[in-house]
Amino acid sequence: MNRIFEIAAGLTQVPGVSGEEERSFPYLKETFGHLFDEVGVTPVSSFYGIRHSKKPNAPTILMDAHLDTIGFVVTECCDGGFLKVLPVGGTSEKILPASEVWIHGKETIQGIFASKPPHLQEPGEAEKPMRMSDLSIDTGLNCKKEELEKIIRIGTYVSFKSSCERMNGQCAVSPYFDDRICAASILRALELVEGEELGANIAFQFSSREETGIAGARTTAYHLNPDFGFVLDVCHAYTEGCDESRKCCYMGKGCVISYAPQTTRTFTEAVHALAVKEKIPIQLMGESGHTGTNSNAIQTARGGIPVCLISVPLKNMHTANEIVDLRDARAAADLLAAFLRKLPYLGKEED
């Protein structure tokens, strides 16, 4: 678990709001480039790598986790050092007041989401739904907007102030475990098979724009042209008070394998059987339609790609304090590594 945490901690320190993922590229190349024979980026800011097999005509296995995170974009600079913003990706206004953020202008500066204090609200105002227009970001600069515009312009991205910390037991917390914890699982799996002779080419993509669409996953999958692919993302862990249907996904009981129309059943069953054989802790989830992940984007790339969806349970999704159990992330890494070694879906599993 310590290594999973180390990787995740590094990944979550680098901002990458949807649409500005390229801020992460230098760190990824410097830290993990040695795991691949080639790395590259796409015109829509996905980051990818390929490790070639020595086997002739080897199939290609794709592993996807989206690199982008939720955040905000500046729409107006105001007098007093305040900014107006809009969300990039989905978040709830009610969790934002007093949240700390980084504003990535000509220089990166700190800010705090500000709203009208309860003491100053008019009667009945507290009962009204909060809107983004009710919120501002306070930079603390207390200057005219013309001075503020020398540092920050319209279109500047804003991210939650990031930290990645261990919690009680095996848990960890960060604003960006969606989906950097799954990126950590993929990288750990590649470390586990580093130096081993494998029967397939390994391609990975840290896809862009997932929080605002599927542009990154579909275009990068088209470029890499894999024979089949794993999609890794987070899912909602059961929290007290949630709907009973969420009781299929608990933190600390393993990664989650989905059966859904946007996944491939034969591929998924092979991965499921391998997890059971290798005694890797898993949970199962049935989904009736859209998975809310890149599974459909990759499944429908080119002429169609068989897909298996593996998820890490997470609490407090799309907030500044997302919580995961590191054992679940490790289970995902172990399952990917086991598959790469045995390739059961291709009929290559050893006795």
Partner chain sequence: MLNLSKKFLQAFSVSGAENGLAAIIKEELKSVADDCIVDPMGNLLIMRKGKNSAKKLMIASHMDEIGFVVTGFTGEGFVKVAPIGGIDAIASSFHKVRFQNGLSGVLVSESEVKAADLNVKKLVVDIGAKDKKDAEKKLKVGDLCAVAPMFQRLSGSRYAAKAFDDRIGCVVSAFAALHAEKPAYDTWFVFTVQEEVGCRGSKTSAFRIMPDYGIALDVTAADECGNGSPVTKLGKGAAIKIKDRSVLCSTAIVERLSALAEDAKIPYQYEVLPYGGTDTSSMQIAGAGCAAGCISIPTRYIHSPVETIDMKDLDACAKLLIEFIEKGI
Given for the second form:
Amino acid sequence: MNRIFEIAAGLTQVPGVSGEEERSFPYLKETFGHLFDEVGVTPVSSFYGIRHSKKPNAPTILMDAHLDTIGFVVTECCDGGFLKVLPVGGTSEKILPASEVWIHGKETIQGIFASKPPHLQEPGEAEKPMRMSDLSIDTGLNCKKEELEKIIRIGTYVSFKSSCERMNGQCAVSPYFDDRICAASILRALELVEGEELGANIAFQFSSREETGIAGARTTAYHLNPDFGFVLDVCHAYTEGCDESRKCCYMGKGCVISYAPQTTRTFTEAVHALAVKEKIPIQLMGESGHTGTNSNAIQTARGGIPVCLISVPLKNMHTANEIVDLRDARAAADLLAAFLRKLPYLGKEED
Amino acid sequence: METFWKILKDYCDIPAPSGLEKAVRRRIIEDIRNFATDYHTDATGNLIVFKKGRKERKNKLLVAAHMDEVGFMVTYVCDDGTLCFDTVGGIDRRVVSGRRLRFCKDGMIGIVGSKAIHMQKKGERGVCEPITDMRIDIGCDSKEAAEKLVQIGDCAVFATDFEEFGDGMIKSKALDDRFGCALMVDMIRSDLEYDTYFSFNTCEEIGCDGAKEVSFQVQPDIAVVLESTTAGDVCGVPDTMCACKARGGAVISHMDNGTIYDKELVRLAMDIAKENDIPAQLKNIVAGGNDARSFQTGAAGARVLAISAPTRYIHSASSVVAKEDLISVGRLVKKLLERNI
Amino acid sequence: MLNLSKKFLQAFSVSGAENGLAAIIKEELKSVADDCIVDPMGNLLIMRKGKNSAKKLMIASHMDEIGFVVTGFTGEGFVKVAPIGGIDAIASSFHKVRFQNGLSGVLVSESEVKAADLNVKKLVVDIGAKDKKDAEKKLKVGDLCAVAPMFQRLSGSRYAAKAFDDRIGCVVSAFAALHAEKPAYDTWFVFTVQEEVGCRGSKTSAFRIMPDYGIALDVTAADECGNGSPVTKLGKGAAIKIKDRSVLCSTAIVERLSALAEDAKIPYQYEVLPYGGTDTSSMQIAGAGCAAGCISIPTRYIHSPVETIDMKDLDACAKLLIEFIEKGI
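Now show the form predicted in complex with its partner chain, given that the preceding structure was the form predicted alone.
Up next: the whole complex, starting with the chain shown before.
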């Protein structure tokens, strides 16, 4: 558990807002390069690593987690060191006032979402929805708009300030666990099988721009051309006040296997059976439409790629304090490692 | 001055909401005990210090700041292991949702849960729920598990670190009013011209209570309150509505919701600032309040003055002040104490 | 560029019927084309060989414009229509329209519709038909129409026209094709179809080319009266796109375009568009993906019959595009 936290904590130190994932490449290459025979980046800013099998004609298994995180993009520099921004990926405005951010201009500087002082609020204003246009970021810089524009421009990306901590028990918190925790699971799985002879090539893709569409996952999967693949993403853990149906997915009860039209059933069944056999804690989720993950982008790449979706439950998604239970991430890592050793599915439909 | 910033940082990072000031008080005592002429902690936790100066002062003068900060208190442990809570002191609910908190007794992390945007229903988007609907999540899945870690009445504060950023700005959860505390410690550690009393008060944030008790004990003729006050100079707010501005210098209050300040003292402070080229500003909105109201109306009453640091986003996880303003407040107060008032 | 603009603006080119404009552009560029393809969807692909043929650059501008399709006729002879692309009912109503077969009509709203309730479902075309039968003689279900061409010089270098979106992009692309020195890479000037209905044409053309780099040319929102926070400003130069709803432009392209503009002293500005989509996205996600960006032309009143631009911006866009074509990444 400590190891998976270590990996995740490292991954959450490097920002990578959708659109500017390049920022994390040096760290990824340096820290995880040794797990792969080959690493690279794509024109659309995804990172990938390939580990070859010695077996001839071995199938290639894709393991996808997305690299990008939600954030903001600057639309205007204002006098007094303030910035106006728009969201990249969705977040709720209500969690923003007084939040700490990093502004990735010519240099990365710290900023704080300004909040309106109480004496300026109209009676009852607290009950009204906040709008992005009412919010601004305070850079603490004492300057006119023109000075500010020398380090920050329209289009400068902004991320939540990273801060990863252990909580009580096996929980941990960070603004970037969506989806860095899943990358940690995959990387942990690769560590678990390091040095072992495997019957498959592994293609790890840390894809870009998931929060804004399919651009990263679709193109990277096309490039890596796998036989089939795992998509790992976070899902909403049940919390009080959510719909009853969300009770399928609790914190700390294991990783989640999704049955969905946007995933491949025979593949999913094989993974499910393996988890039961290996006594790895899992939960099941049924998603009848879009999964809200990369599964569809990968499934429909090239001539179609069978996918299995594994999720790690998470609370407070798209806020500066996303919580995961490390046991669930560990379960995902164990499941992937077991799969790589046993290979109960090889990417073929049987009739 | 180097040590001042270090002291300020240390004080700001201590978790100590109203009623739980002990940790700050202990640290202050450690810092002043070799410098104070006399000091004692009273029955309710206020720390009262006397420092002999080179000369006796015409009036009994007390300088005061409060030790407590705003925070949160557990009010109930729910069946699902989350915690109901209420705020300690006035906190805008809109800076609470989704926040990371630190419990005072053991440093445990808690998160104020926030429904993910994906699951918010129409109309919920961007609307902040009332505090009574929020829960602190400490990573427990049952009441039993949670009760092993917390009990009703436990307190937490915003979990953010003291940091410098921008052009000489400081960000911390508790600049209000550890800044005042640090400045007083700085003065107690220096040589003073005149005899002066200092009080480090409790429970300002919930009604200026500590100051009432101190007032009765010290019975000062003059009370000078060192504070942090709301600076509204954020993007889009007109100057006339700012109350005061960051980088505008020491803030001198003439009136707030609790006090009409002593006109002589206000004029004196402004004059001293002018004579010494110390940036200073008058608060241009009648809002807020502080310990001055307790001193003014406590015991037989006192003449009061409040000198404050303009603070953006006060009572949030990230209060922001300009270092230059803190220096201005420090210079002004020191110059004021050199007068035989 | 003014002449090219006038020529291109005259063509009828509603989404799905871009062949007329394609023929005009093809004719215009045949002298410089090393290769020319019209693909099954109707995209026009014109290639100029570059110094380095190992890499491919794709320039995309769309030929289509928004319009209407005939869905039926009322007993009185009014023509029922459905919108093609993002029609703004207020901006389009009570204007002259032209059908592909040359027939003219006027686009009106049903009577007694209040301004606040006006929407595209309430729009019909009056072609002057006596009754349903008469109308059916002149038109059939499926015929297309668009607001009639309009081209008007305002003061200085500013012009208003219908369908600057995205004829003006085609103009910049064609101009660059004609005037750029030897390109750095094999450069495909692609004039795409059906952008207004979901960037469809660029998907197939991008897949065919599999470019290494992609640049789209399209219009973007510029300052209008009463809008305090415009996306771009008219007359302030070429807009380098950071994002719109369909794409987050590749950093490599954004940085390169900025550097080229700085070096050549071409006026430029950045664009963060909270809505809308462009062919940029199709290029970025084709195959294994490519580094894609967009040079946007600041335009007021987009999707109205009086889209307004500044020719100086057009010059800046053309210069910047030529720089990129000649110098590459």
